[in-house]
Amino acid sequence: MNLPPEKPVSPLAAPVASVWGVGEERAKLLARLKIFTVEDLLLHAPLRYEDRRKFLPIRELKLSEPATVRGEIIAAGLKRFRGGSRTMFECVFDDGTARLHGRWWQAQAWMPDWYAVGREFLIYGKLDDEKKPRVFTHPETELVEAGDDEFVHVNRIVPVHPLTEGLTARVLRSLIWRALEKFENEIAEPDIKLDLKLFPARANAVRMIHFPNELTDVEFARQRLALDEFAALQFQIQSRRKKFEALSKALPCGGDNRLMKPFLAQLGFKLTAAQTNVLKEIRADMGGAHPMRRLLQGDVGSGKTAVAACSALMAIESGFNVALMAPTEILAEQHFRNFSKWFEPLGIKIELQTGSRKTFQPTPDAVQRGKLANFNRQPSTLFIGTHALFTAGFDLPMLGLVIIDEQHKFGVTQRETLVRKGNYPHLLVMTATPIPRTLGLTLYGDLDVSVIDELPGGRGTIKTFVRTTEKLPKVFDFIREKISAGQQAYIVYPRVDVADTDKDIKAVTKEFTNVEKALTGFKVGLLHGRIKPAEKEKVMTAFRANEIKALVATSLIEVGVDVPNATVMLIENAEHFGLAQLHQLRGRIGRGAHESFCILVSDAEHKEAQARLKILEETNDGFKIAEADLKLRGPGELLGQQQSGLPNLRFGNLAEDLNLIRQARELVKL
């Protein structure tokens, strides 16, 4: 059998040991930094860059303005405070203009003798203030040594890159000159068609990247780098999405109508232009030659149950079972309710499986065998479920359909370990956290994506306003307004418990009784996780029957609560809620004819938390809040802990790269 050759080994991946000056110390501080290979070394992004061509005179330092000067070391010293348990190193550098003294705080041991008279320093930092003497506090120094590649660190703009313990800016750099010396023309372009009129040659830029002769040049070089990592991302996903094509025949799921007609004829309200419009995408796709692998979009209240309801009429008109998967038990057991009342009038069987409670109990034997592999209930069964519906010994029969909602809250494992009980099954992926469209084309890639864009008619308005905590009586004194005209309210905390090291973020257990005293004469409940799951419903239920009043909870009830009367949201310590968080739980309101109002109360004082706040204050709609929050607060934190599959990314911006990636999809198209 004669095989293909194989593909040649890049002299790029060679331990970066290949390096002249590493060695097998330096080696480990490098891997510190996640470098291992020379290719590592070459695309080590730098943080910032010094323009080192001229030095600005100390004299010329401005307040807060960051910049880099070039003095030598007159005098240098200890001191020491309060006893000697708080210590201070200070030296004072001149370069002929004026003096400028860096000070460090919690001196290290090795600072006298590397801080010595007569050494001289690159100095980067900021005035503290216009006071003299000048001071940079903790500033950022390098040696000035002479040297055969003195020409690497001054007279020149310099990359300053990350680093680790042991291994000074200085160093790094030598490594990463003497890496593109020696490997520069290893550096091939990969195997895509591009302009190089547009984009400089991918040799050319790394050097760019590292050593450029004009700022302006760094972002040229960073685009051309980011594009190839979004078309080698783009590759995967591409490739993923033909191979499960290649190995898997649709299950015919189109339906027939029967069941959907009379579900339509009894839900009480019409479908919108845009729930409609998707729902033929999602029968195109669970009729079509492939299994559908749909993600759903829609802003928090948009009507995606209604979708997800209709979908898995059509996989049960076609003879199979379908799963919908919830992240958690209140979400799941809405779930239940809902469709329990939609679809046991037309016959069709709903089980609910998760921690807490599962409606269907395998035989003995099947306990026994570990699997319900002698369930042969007819295929006309929806089954509900946490993460239950994972577990080994649950199987699902005729799986047809699984939808999954409010994706971000599971990790892409988890996903596939439900898809996995089927043979292929059809795939509906639900999110009321509308994801940014960086983040759609990359980590949602290999999915088609429909979007509602149109809210249900007969709604109330939610007007949002910020306010500090002096407000407070005010506030209580608008919620009892509210809830003497018949309508309820729900009071949100940040934890479970006060904690010991913040005792100025607020708790639920702690503040029950104080809103019990604000709002004396109405009944007030209380929700969190730790509150066993038969007593969360026994609240639940209360408060949807109007008994009780204001429901005092923590982020709980960010998805899965529809109470139609709740029209107010009170939400304290806003500012340790993520943005999307925070338009989550503002969904919970406005869910009926009536004005609603969300108040979110906070005294933070940095930028950030009151630039997220501002958003929420000025839009509803969820697409412009998660693109915030991309830009904000980077990917990982929008998506949450559990969602992995997230590209490492050394050079693109996911909050910023959306042509770049647009580029890299049309480049890579398979």
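Positions refer to the first chain, counted from 1. Keep in mind the model is a prediction, meaning the values are calculated, not measured. The term rigid core refers to the most C-alpha atoms you can superpose between the two forms while keeping them within 1.5 Å. First, how it differs from the form predicted together with adenosine-5'-diphosphate (ADP).
- In the core-superposed comparison between these two forms, residue 112 has its Cα shifted by at least 2 Å.
- After superposing the rigid core, the Cα of residue 618 is displaced by less than 2 Å between these two forms.
- For residue 248, the Cα coordinates differ by under 2 angstroms between these two forms after the core has been superposed.
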Second form
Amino acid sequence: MNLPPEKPVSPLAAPVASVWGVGEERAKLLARLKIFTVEDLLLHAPLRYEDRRKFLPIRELKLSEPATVRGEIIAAGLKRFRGGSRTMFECVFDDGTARLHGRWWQAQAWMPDWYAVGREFLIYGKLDDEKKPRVFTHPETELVEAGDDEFVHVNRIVPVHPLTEGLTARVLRSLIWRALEKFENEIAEPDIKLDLKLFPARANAVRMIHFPNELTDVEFARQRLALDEFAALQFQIQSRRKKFEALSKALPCGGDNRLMKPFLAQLGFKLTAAQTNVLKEIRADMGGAHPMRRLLQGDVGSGKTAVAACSALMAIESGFNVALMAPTEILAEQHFRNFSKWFEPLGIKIELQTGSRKTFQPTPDAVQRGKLANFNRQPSTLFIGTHALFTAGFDLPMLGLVIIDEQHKFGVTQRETLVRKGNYPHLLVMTATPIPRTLGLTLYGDLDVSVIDELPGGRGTIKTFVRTTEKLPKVFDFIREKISAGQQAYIVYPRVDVADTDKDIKAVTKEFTNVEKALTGFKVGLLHGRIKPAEKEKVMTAFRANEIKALVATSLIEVGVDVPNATVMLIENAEHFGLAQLHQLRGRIGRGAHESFCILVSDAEHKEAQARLKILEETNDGFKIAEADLKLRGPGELLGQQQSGLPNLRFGNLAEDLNLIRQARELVKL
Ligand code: ADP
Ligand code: MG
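Show the form predicted together with adenosine-5'-diphosphate (ADP), please, because up to now only the form predicted on its own has appeared in this conversation.
All chains and molecules follow, beginning with the one already shown.
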């Protein structure tokens, strides 16, 4: 038998124990840092750097500027407080210019021996206050030892790496130094053609990231290593797409306008230019050679549902069935109602399948019928549902197009299984979380992107205010006023039940009665994830009919819900929501002609929390908000469940590295 030649295994894949000084014990400690191989060790990114070429004299230490000093211990001892229940270990360092006290609360047994008089240490920390004596509380220290590798730790810029208990910065630094000495020549250039005038060679970059000659080298090296990561990611994405295109032939779903025309005529509004443009792109895809894989981004309220409807019509005109998937039952029901209104007059069947309601039972028989129906080019069926629509064993017949609404609520893997269900139907995924470009090119890199960058006209503006709980009585007066004028309000809390929560976070089940009191005379509804689906639907129907005036809810209503008469959105404990999520919630109002008001209530004293909420006060631009959210909280938080699909990056930064991501994409064009 002829086996294909094996790809040579890189020496860097060797277990980390092949670095001198790593025994069984240390290998265990390193494993806690997810360092298993020599490569993992070499790519363990430093947290920070210390310039140890010149030490600051202790006398010159400045308040609130962290610094490294070098001093000898001239005194040390243990102090006890409160009858011995609280201890502090203290030692005094002297560098000839002044003295510095190092203090550790809850002294450890090893400290007196370690911090012995006469020993010399490097001490990294920050002065507690201006008063004498000078004090560092819990400083990081390193013993200065006359050893073989002392030069690794002093008289240079040194890295300080993320550590784990039992492994000191000094030991880890020595290990990385040794790994570099032994393996540096094995660090190969990946298969991309890089201009080495603009970037250091990879091996160089790895050395520089740990032991830079100048601090400015660090970013230079990081960019090189990040570029390699992004290139590997792009390679993955592009090969997946290539494989997909080779494998799959597109179903002809371009449509012939015979249903589209009457549909648009009865719609009651004219599509915006942005909607029309997007539909052109979609039509080209659905009539093209490869199955469409398109991401449709449009801010809340930009009218993605109408685009979904037109796309569905193209497939249906071509004799295929369509599936539309929504992340919540409330949204699936809403779509079911809207599409029934729109499509039934055109003779198109609509079916619903959610966890709690099924308008049809899929059987092999139904599959057969579906095929026959299509054979005769009868108008086809639109299936609407939640996950339940795609549960195992159920294959939709003649599926031409799959539409996923509010894609950010589903994971990447879910998206993949969905599409496999049908025999490579066209795929349109829609999201209202504007995806920052960095993520668009990585996480969604295998999708084409369309953007609806315009809101339909005739909408009232939304004004946003951040307020403290002190102002709540006034806020409720305001809500009463709006309700008296015939409008409606949402009132949102972060939790369902007080039992789920710290005492300071409000829960809908408890606040419901307070809201009823505050709005006496008006009917108040309650909606959260633990309410039975039938009851949920009853509440939504009453709210839509303007019988319920105020809806107390969790963030369950964040996606899709469309009630144009609602003009007030009050969100309490607003600091507990992400920015993108608050923006989604705010998108529930401002859908009619009235002016709308979003009131974010928060007592958070944190400067950052306040700054975050301020962003919402300042802008209604979902794109800016998503970028801010990405920078503040990272992609995992921004995308919610999407997390499972996030790449594991050591040097690349998905919030900041747009240019590198673009370069990587160019470099690996397949
Ligand atoms: P989203 O993009 O958030 O899913 P929807 O599709 O729910 O937005 O649309 C929001 C509202 O705007 C709906 O009431 C819809 O009927 C309306 N709408 C959509 N397109 C237009 C348009 N071109 N002109 C006027 N109103 C529109
Ligand atoms: Mg929507």
